[in-house]
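Consider the single chain below, provided in structure tokens and representing the form predicted on its own.
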Amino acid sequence: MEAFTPRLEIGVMASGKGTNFEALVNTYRSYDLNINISILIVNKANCEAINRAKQLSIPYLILDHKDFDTREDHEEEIIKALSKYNVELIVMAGWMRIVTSKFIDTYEGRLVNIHPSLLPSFKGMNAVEQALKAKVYISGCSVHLVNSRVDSGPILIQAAVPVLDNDNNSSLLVRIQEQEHRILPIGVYLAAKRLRLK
């Protein structure tokens, strides 16, 4: 893969444990691309994405969307810490809210979601729950660009994951997860050559 000049400047956006976000970081140091993981965002005081930050040196920001008012303001904020550590590209890496369209709009082209399914089948909550629920023989994740519609925006790479006999939510979602470390640095790339070649 080729590398970026100026370098690539990422922001990850995390709800949750944050081995998506972990996962990124290391590929991209494992490999000359010219690419900075910049900032992280939480939501969440307790969000454990926090402590890979800090095991990574990467700074981070805690923007509780309890601490404001309406969704457009905690966007704001969120907006302005991007825009501090010049960010280019935006990854919502397991961030478990819906984000309003002019936050979209601000970064339109700029903003890639990880999802547990091969989308375009069970958007939104519980994917892995749905696929369970419709005895599927395959599952998987989508790398996908963010517009107005959940998990509508253009795929970027997908990976297949089969579903066994003695599945549950928690050993399906495990090997979700193992596909999901694998292709994201990889999505997200992509997402960053479509930007710099427009």
Ligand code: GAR
The other form holds:
Amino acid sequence: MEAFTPRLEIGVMASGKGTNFEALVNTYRSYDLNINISILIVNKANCEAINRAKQLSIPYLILDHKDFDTREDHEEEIIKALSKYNVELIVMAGWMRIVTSKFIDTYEGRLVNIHPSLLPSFKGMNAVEQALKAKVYISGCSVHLVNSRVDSGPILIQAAVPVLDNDNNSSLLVRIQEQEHRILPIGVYLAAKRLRLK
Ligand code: GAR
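With the form predicted on its own in hand, show me what the form predicted in complex with the ligand looks like.
Shown next: the complete complex, the earlier chain at its head.
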């Protein structure tokens, strides 16, 4: 894998635990790729991702959507923060909010999402539960570029995870997330390569 010149600045958007955010930071810190996670933006004031940012010494910003009148106003602040940190690529790592087509257009080819299913199966909310209900034998996770249809953009990388007989939501999610932490840094790297080649 080749390093980026100039340094690649990445912004991460998260709403929850932030384990994928942490995996990105730790992976890029242990490889000499000249990739920097410059800012974490969260939309929930008490989410666990904030503590991880503190521990990892990554700047973070809380932009609670409830403090804004419209989705557009909220996203405008997000865009401002991302520009302030010269972010070139954005990763939605458990960002549990639909983004507008304006936001997607602003970052065309530069917005990456991770989803806990083998897309195009089980789009949208509760993907792990959907997979269990459908009684599939194999589920997994997908890293993809975001386009205007939910969980539908070009896939960058996927990992398959077998569904075991006695799996429940949390046991399957644990194994899916192990794979997410492995493939997200690779998927983001691939998206960045495409971008820099343009
Ligand atoms: C991840 O499993 C990710 O795939 C999922 O949220 C989780 C965030 O975990 N994303 C979606 O469901 C998006 N539709 P984390 O906060 O520990 O990284």
